[in-house]
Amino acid sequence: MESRGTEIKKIWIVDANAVTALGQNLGDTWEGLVKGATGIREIDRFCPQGYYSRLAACVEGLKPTGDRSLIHSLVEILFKGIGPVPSDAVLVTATTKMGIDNLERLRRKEAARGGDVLLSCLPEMVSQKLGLKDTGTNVSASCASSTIAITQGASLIASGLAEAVIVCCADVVTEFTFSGFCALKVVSAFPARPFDRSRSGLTLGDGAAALLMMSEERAVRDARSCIAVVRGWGASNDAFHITSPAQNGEGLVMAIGQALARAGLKQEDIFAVSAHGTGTTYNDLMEIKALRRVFGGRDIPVYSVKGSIGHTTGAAGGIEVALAAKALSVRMVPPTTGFKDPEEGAEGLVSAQTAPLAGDLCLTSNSGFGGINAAIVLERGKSI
C-alpha cells in the first residue's frame, strides 16, 4: 500500500497527447474545446438507418489499415505526438471493446484479424510500437477504464514498484456499440448537452490518449518537465444497478473522498472539476448531487467535454485528464458544449462560458456501468 496524505511519494506527469474528433493531438483538442467546437457530426462509418440516433464523434478520415482493426489507426496517430517513452516504463492500457470492427468485418466474410478483438491485444501492440521491456496489463473497468488505469500507474510509482509509467488508453465508435447503447436508450438524437435540462443522452466518440507519469526523481534525472502532479486517487464501486449509477452519488462520493484523502488535502482546496458529464438523466443527476455533497455550498466551476468530443467510453478519463493538466497550465476552465438551460442544481457550477481557474488544483472524475467511480487530483505543473 502506497503513503498516504503529505508523505505521498510526487509523481509527474511528463509528457501527454489525445486524440479525439475535434483533433489529432491534444493542442487541436484544447483549442476547438476553448471555442466550444463540437466534432459530433452524422456517422458515415456505417449506416446509421434504423437506428433513432445518427450522430457520434469520429475522427475524420479515420480508416482500418488492411485487415487490422480501426484502433490501431488511431494508436498510430496518438504516437506521433508523444515521445521518448523509456524502454523500461511500465505500460498499462485501458479499452471496453478494442477492435470489435473486425468481428463486425468476420461477420460481413470479409478479411479481419480476429485477434484484434481481445482486450489483451492493446498492451501488445503498444509494447512493441513503442519498444518496452514491460509487455503491459488492460483495464477494463467500463468508462471508467482508462481512470482506473492512471490511479494503477501512479499507485505503481508511489509504492517504489517503478520509477516510470505510459498509460495508453483507446476506444472506437463502432456499429456493435452504437447499436448496443441505443438498445440501452442512452444515445441522444441530437448532440449530448450535459447537465443541461434537455439533454436525452450521451453521443458516443473516437478517442485516444497516452499519459507519460514519472517519480520527480526519475523525471529530474532524466530532465523531464512536470506537465501536472498527480497529487491523489480514489476509486468505488456503488453495486447498485448493472448500468445505472446510485442516484445518490454515494460512490463517487466515496471515490472523491478517498482522492482527497491521499493528496492530504480537503474540498475547498479543489478550484474546478472535470465531470464525467456524459449528457444522461441518471448519470448527471447523480453527478450534481454527489458533487454538491462534496463541495457542499461552494460554486466551484464544473465542466464536461462531452458535448465537444462525444463519450469516448474506456478512453475518456485519460483524455480528460490530459486536458484537464491543460486547463491547469493555463488557468483556464473550458465551456461545456451544449450546455444552456442548466438542470436543478447545476446552476452556478455549469457554464457554456470559459471562466478563469483560480487555483493549482483540480479533481477529474468518471463512472461506468456496474457502478465503478474513480476519481483523480491533479496539480498544476511545475518547470524543473
Contents of the next structure:
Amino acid sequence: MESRGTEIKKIWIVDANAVTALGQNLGDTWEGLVKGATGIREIDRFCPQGYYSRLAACVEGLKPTGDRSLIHSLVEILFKGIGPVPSDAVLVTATTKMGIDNLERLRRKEAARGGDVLLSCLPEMVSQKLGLKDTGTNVSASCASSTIAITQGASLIASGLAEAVIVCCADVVTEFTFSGFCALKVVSAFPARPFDRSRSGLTLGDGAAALLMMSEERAVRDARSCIAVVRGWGASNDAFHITSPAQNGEGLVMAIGQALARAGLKQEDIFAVSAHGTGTTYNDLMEIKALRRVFGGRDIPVYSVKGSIGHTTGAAGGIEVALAAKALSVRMVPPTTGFKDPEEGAEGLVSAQTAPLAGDLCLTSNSGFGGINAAIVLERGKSI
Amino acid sequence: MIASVTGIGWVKRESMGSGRGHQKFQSKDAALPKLTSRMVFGEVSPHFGRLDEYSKLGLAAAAFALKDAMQDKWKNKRPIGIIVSTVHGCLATDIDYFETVMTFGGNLASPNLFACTLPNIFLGEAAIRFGLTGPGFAVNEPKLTGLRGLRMALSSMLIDDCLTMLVGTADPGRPESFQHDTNVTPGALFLFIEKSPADDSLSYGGLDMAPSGDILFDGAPAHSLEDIFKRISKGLTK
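Can you give me the structure for the form predicted together with its partner chain, which would complement the form predicted on its own we have just seen?
Below is the whole assembly, all chains and molecules, this chain first.
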C-alpha cells in the first residue's frame, strides 16, 4: 500500500487548568498537593448512610444550577482559569458518567435536564461555552478516559489533522458511582492510601481539567508559551479481564513501551512517574510490577495524587497530566498522601515526602475497567 | 489511501452478519434480533449471556466484522484497536442499575449491573475473546455518524500508532423511560480496517482523508459509517 510519509508534528501544552477537592484551579491544587493536604472528607452531597464508606473528595460548595447537572457547575469553575482558546481548536472531552446525577434526580421525580445524562452533552456544553467551530467528541474509556482523550488529541496534531486541540475532562461523585464502586467492594472505608501495604481501596473524587495542545508551529505563530511538551503516548488493552487488571502488568508495560518508543526515549531518560495509584489491592500491585518491569532495579520516584484528590475517574488522566506538567516546571515530585508503609516491590519508589525532580521528562499513566491502559511522556516546558 | 476496509459486520432490524456471509430476515415487530452466543460465535458462551443488550449488539457486530476479515481465529494476542461510537450506549443499564440502588439500598446494589454501566466495557470483552491488545474506547457524538471515531482511527494509522482497527457504531436506541429526544436508529455496524492488508483480495475499498478534512471511501466523501456500509452492500449484491 502507498504510504504517506507523514511528518510527525511536535505537540505543546500551552494552557492547563484543573479543579479538584484541593482547589478551584491548578495552582491551588498543586499547593495543597505538595503540602500533603487531602480533600477527602465525609460526603454531604447525598446521604451515605447504609454504605460501608462515607468518604469522598468533593469540590467544596459545588451545587447544581437549576435543572443542570453538577458537571455543568464544575466546568463553569474550570473555564474561569483557562485563557483564550482558538475557535478552530478541535474539541475532545472525556467523562465516564457525565450528568448521571440528573438520572438520579429524574428517578426521584425531581426537575432535571435529561439531556445532561448523555455523554455527548459534555462536548456540546464545552463547545458552546468556548465558542468553538467544532461540536466536539467525547471519549469514554473508564478511568483512562482523559488519558486516551489526550493521546487522541496528540495523534490528531501529530498527524497534521489538527493544529490545536482542547481536551476537557470532568466527572463528579454521585450516589450512582459511589454505590457502584461500593457494590464492587473497591471503595475504602478510610482515605485512600496508594501503594501502602495496608491500603483497602479507593476514594472517589470530583475533578475536571482542561488542556490546550498545539502543534509547535501553531503555538509559536500564536505566541503561546510552552507549559510542557507531549513527547510520547501509548495505549493498550490487557485482553485479560473486564474489571481486574492483568496481574503481571503486561498491558501497562506495552502502553509505556509505546509511549517511550514514540518519544524516541529509553527508560533511563524518565525521572518520575505519576502513577494511576488508586489504592486498590490489585491496581497498585499490577502497577508496581509493571513499573519494575520497565524500570528494572532503578528506584525512580513514583507518586499518586489520589490520596489527596481522590479518584476522579474519567478526569484522572487530564488532572494528572496538568499536575505532572507543574511538577516538571518546578522540578518537584509531589508526595503520595496517605502512604506510610510500602507494599511489596514499592520500596524506594514511593514517598510521603516531596523530592527533587532530577530531570526534564516524566511519565503519567492510567488504567481502567475494560482492560484499558494509557501512558504519556511529558517534557518540561517553561514555567506556568 | 490510508487504509483498506477488509471486513464488515452488522446487526440491524432487517439483517445481520458479515459481508461474506449474512442472513436477511423480516422482523415482525421491527425489533432487533434477540442475540445469543450461538448466533454470534456458533457456541455457548456464558460471558455473552451476562452482557447487557448494548454490549451484545456491539460485540456481535465486531465479531462478524472480524470473521469477515478472517481475523476471528487467533493464537497470539494482536495489536488491533477498537473504537465504537454511540449516543445512548449503556443508558438502559444505567437506569436498571440505579433502580437496584433505589430498591435495595446502596450496599445491596447490583455489582454485575454496575460493571456494565460504561460504554467501553464490551470492547474489553471483545479484546479478551479475540486477543485484541490495541487501544479500545467509546466515542460519544450527538448524531450517530461514526465518522469521528473513524477519523481518530485514520489519524492513528497516519502516524503508525495502530495499524489495524475495528471501527463502528452501536446503539440499542433510546430507553423507553428516557424522555430526551434523540434520533438514533438501533443497530450496530463495524468495519475492519487495515493500513497494510494481509490479503488485498479482501478489500471492499479504500479510506482516505481529503484536504478539506472529509473522509473519503473509494475517492468519494463518506457521510457516515452507514453510508460506507450501503456502498459496500451495493457491491455485494451486484
